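Only one chain is shown below, in structure tokens, and it's the form predicted on its own.
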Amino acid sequence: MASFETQLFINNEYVDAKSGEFLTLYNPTDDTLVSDKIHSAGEADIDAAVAAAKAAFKGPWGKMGPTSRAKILFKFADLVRQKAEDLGKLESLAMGSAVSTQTLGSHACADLLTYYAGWADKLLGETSYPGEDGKYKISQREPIGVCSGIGAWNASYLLFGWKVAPALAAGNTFIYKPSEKSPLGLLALGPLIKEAGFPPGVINIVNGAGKTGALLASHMEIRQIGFTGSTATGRRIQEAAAKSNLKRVSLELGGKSPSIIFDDADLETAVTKSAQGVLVNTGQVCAMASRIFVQEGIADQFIGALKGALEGASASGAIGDPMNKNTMVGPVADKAQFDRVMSYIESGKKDGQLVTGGTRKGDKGNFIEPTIFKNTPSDAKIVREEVFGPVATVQTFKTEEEAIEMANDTIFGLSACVFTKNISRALRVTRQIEAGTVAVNDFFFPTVDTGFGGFKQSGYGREGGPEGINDYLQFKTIHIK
């Protein structure tokens, strides 16, 4: 991976940032320098991207029919699939996730582009016959204009697909900012965007940290912004949007998701899925079920089996060089994230009982042993706050009612898991869980054809599925007499 793009991608060209500012990126596997010349967009750069997107919306893209737009999206999807492994390697280089995981992310992006391409010519309105008022009434769905998105670093391609694919299918143009921790993969899409046939300005990709994101959120000519990331940053984006031009906002924010394991559950399934939840993407998954609640009668057996599964994964070599196709777990994204996760682990050692892990793995890079705590009080920091690393807590419950109360005792509501063989119980409990997504006898993983999003302080709006395109449409009513 000696060669990669570092410039901004605006109006179908790679260009230097007018700001003269740069980001620095280190390889989280060994802390070596990847680049200190990754261009960071300033105000003039965002203005240029908006101008390009606006011209495309009023020009060739906006005038293009939906079937023609769909053909370009289909071709873009095919190109992303062809380059999936190379794209995955760029993400692994930047933020340390296993290349196998990030290659799947590339394919997920391609699937989203394909799915929403199919929606492009099916966004129908309605008509009604004249009533007593003699008016012929039409309702239609229209694109918004220049839209924007800001993604987190844990799943760059998935988040790009969630936001950009429905926006383009609806006829909008887009400005996307990847996380400053993982800019390389999405920047590599530039040649594919041009080859697919998108007119200049339809998709623009701008690097930058929080300052760049703030420029997007406050820009007077951007009409919509979607954000995936922390709740604190989501609040700031919503405030900036409100204070500028009241642009639309959709937010997919943090999570502290519960997993309820009843004593009639298939124990092997519950253990396997719980372990996968801790390990996948090094626990850097917003929907990770990091609060595990186990019914008292099987608690000791479950904890022992989960401990064995995680220690076995660590001993087997599943944790290691993310560029190795056999690696399941890489390091966390960077030194700052490593320090953050380790600080939570230290607080957990004070409040609860360490079952396994709790230490750095190896002597270089940002690797962390998969970590489990038990007997941790419900008000402990490690139980209340999102860690975003390979760390989970296990608590016990007696009754179904108690389990539901414990699961809902959080400011978040992104996802949840329920393990039971009793379908009546599964339906009853999932109905009462305060979360936007719930999995039964599995950990929750999004699909292209269903909506993903949260309740409470996990945000609002949905990405994926038919619901995912609504954030990129505005509704117009026409009366004719």
The other form holds:
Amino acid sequence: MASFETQLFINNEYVDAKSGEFLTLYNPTDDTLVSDKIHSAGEADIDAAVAAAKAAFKGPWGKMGPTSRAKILFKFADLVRQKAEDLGKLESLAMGSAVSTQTLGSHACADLLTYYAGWADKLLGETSYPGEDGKYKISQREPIGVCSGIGAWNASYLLFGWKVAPALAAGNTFIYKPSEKSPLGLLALGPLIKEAGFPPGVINIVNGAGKTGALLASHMEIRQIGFTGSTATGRRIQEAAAKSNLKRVSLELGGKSPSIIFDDADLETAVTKSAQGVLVNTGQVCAMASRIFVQEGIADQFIGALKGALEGASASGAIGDPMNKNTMVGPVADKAQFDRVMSYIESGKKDGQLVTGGTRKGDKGNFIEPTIFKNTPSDAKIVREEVFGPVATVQTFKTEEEAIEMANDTIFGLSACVFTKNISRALRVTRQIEAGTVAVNDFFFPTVDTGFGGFKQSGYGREGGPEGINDYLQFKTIHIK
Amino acid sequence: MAPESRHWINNEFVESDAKETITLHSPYDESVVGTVPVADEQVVDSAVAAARKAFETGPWPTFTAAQRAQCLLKFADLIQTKADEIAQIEAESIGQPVAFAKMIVGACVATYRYYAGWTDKVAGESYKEEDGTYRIVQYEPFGVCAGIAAWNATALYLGWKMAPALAAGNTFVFKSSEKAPFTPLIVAELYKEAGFPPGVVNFVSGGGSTGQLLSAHMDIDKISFTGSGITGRKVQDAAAKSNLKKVTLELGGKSPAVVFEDANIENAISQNSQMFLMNTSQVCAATSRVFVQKSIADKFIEALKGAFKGAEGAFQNPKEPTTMLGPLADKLQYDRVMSFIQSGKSESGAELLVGGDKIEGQKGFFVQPTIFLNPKEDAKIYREEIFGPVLNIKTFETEEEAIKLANDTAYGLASAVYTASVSRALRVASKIRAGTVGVNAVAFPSAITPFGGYKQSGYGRELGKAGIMAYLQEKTISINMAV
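The form predicted in complex with its partner chain, contrasted with the form predicted on its own above:
Shown next: the complete complex, the earlier chain at its head.
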């Protein structure tokens, strides 16, 4: 395995953490130690990063015209694109996701950088109709200043792109903390950041765990924080923000997304997409459709076919060594996740009926068989709580109204799928589902040009699309007499 | 080596046995620059057919927005590498100083990069269902678009007309001016290298007859023209008589500059001399009518006279990298400008303050920077666009008077207001009937904001978001929810 960076990246330099603290990382494929010397940022390190980001904001980056910023972002995108696979491998090493999946993730990051680079010189403000009430009115959209982001571990590059690309396009500077479960991939960006031409301090990468995240959330000079992760941690971030300097917060939290399969759906499509939903990234996707509702008439057929599809995938070698380019699905991210998912599986066996899976896969590494439960009551843990693994439940419904009610019966609201051939049903049901993203006849996959985010306790704020830049801008109203 | 002269269709240079050709001569030393064939009906039909095929069935309509963006970005990088070659040919063809020509290439590059950023950002709209109907509005390209460039900044028009059209997913047939046909042919292969499929970008050379063929073509969906008002009317007429293709016209101007007594005089002088004389004032947005407040008029006029006189020395060989000003584009333009100057001297009622003749001791079509003071209201030099280094000056007392004078023209392309007062600047800017207003500067168009005229300076806008919306049409889709 190629070597990797382990320090912090501040002011365009790799530096030791002043904290003297380190993170330890194990390879979930075989539980071997990757490193126990990954620098973890403490208070002095975060202060240094903030100082660097502030200086860059007040200095060269803040003074740079939008078109020049765009140029640097376009270049950065190309560099990430070129290195996509190498960067992907570092993710696979750290958290076991298949290198094919993570390479796609690096490309998604590059595409987001290209997309937002295009916005940099198009962030228009408004002006009022001239001459009204003796005032000339202008409203400007301005960057906020030093922004920060905390990523989850399941798609480091996508989450980094969603936060950093719009923030920089808008003219902010950034301090990013990757997840402690996946600290290597983003840290490798240092040389690319320099080559793209970012002045020092524009992008800073600080590794660490919850303590480091808390330092960012409560820092008095960080003006904004975007967080992707669990709802529990999201709450703590929001509290810390309120208690410190009321920094702006955006939260991308968990989900327990429903999939509604009507009896007029194309069954093959519904089965394929449902299976893919369970398998992609080993089910470690916030938008995963983990509560499947299928109309009574086709339920048995669907469940049988889904079981076949998942068992077929498992037997075919699609699940295996993430470093192998042909592998589609790797292990879960680490032992802690393994224990967590297996515990949910045990509860599922108690509360419902196991259709397929339900065990560890093999006897080495943190691999789990794709698992489906049926006849799980709506108040069962396995139906209420986010598992974040290759586990889904299947329930049946009679009418459209019932399906919608069951689908919305959750504290979450991140995503949903609807399978039907009828266009007006698709549009009608979509309107009534309480979720920020809905896929019709597909599983939901974000695109650069549309917003991604949740309703209810899945968070607020949107990433991607034109909305995605709003979190990084503030409006200023000017009245000229 | 003679410059490339063949038309470019379907990603290839095409031989054509043209009955008519155009030979270009340098306005500096009258040497032969090169010869281009005039595109006749067969060539134009062939170009349009290629563009139509590329739009309907080529890979182009299957390109994602991101892929279109990559082509535009790559072309921007590539044309930058040809800046020197383009500058040389423009210096030879129309006497444009190479330094200025390179700046124009830079503006072209910026335009391509700007529109690359728009490809995936023109969102339509969706609405909450009303009366049982789900409504969507989407924006779609027109299809085959055509562009007719003026001669004064060809590379600029490659950007202004084509970049947004291509970003929006259209295909294009571009006709250069017969006075400056070579630049597109220098960069034609770069479009191919950048990844544009065959037929997406086509170049034809020719003059009025070729322009007429394009304007009247039954299979062109939209045409964008930059040039004189007379020709613009012909384009619109032909479009209406043929297939009602959409038309954008960027025509001339007789733009006003208003200098108030609280203006920074030094700045006002340099803007109205150096900036006015840029490209030998062969700029559609040149502020060729200056109105200065009486209280500072004497001082201002004296200083401007001095600046104009001093500028004479800046007219040199356009191929020299240090040359700031070149000759007029050709003999036709020279005769035209001289004729206006003659009219100014003999029938305008104005006082000739400086200039008024050709520049002595210089070969080539050089004319002295010229100022006329107080022409009559109906004087030719005051009403008509000269497109040369000839300025009118009048004085005014009040702001209302200045605005009235500024708006007293059939045109409305550009304008400038010089004042230290923010509220006056905004107030006056809002009252001048022009598509662009510069405050305390001659505003050079930026890719970011729209450019175009009021009144007889044309209609439609290029650049900015408006520039790409001009190459898209709205489609409303209404879905019956009851079925």
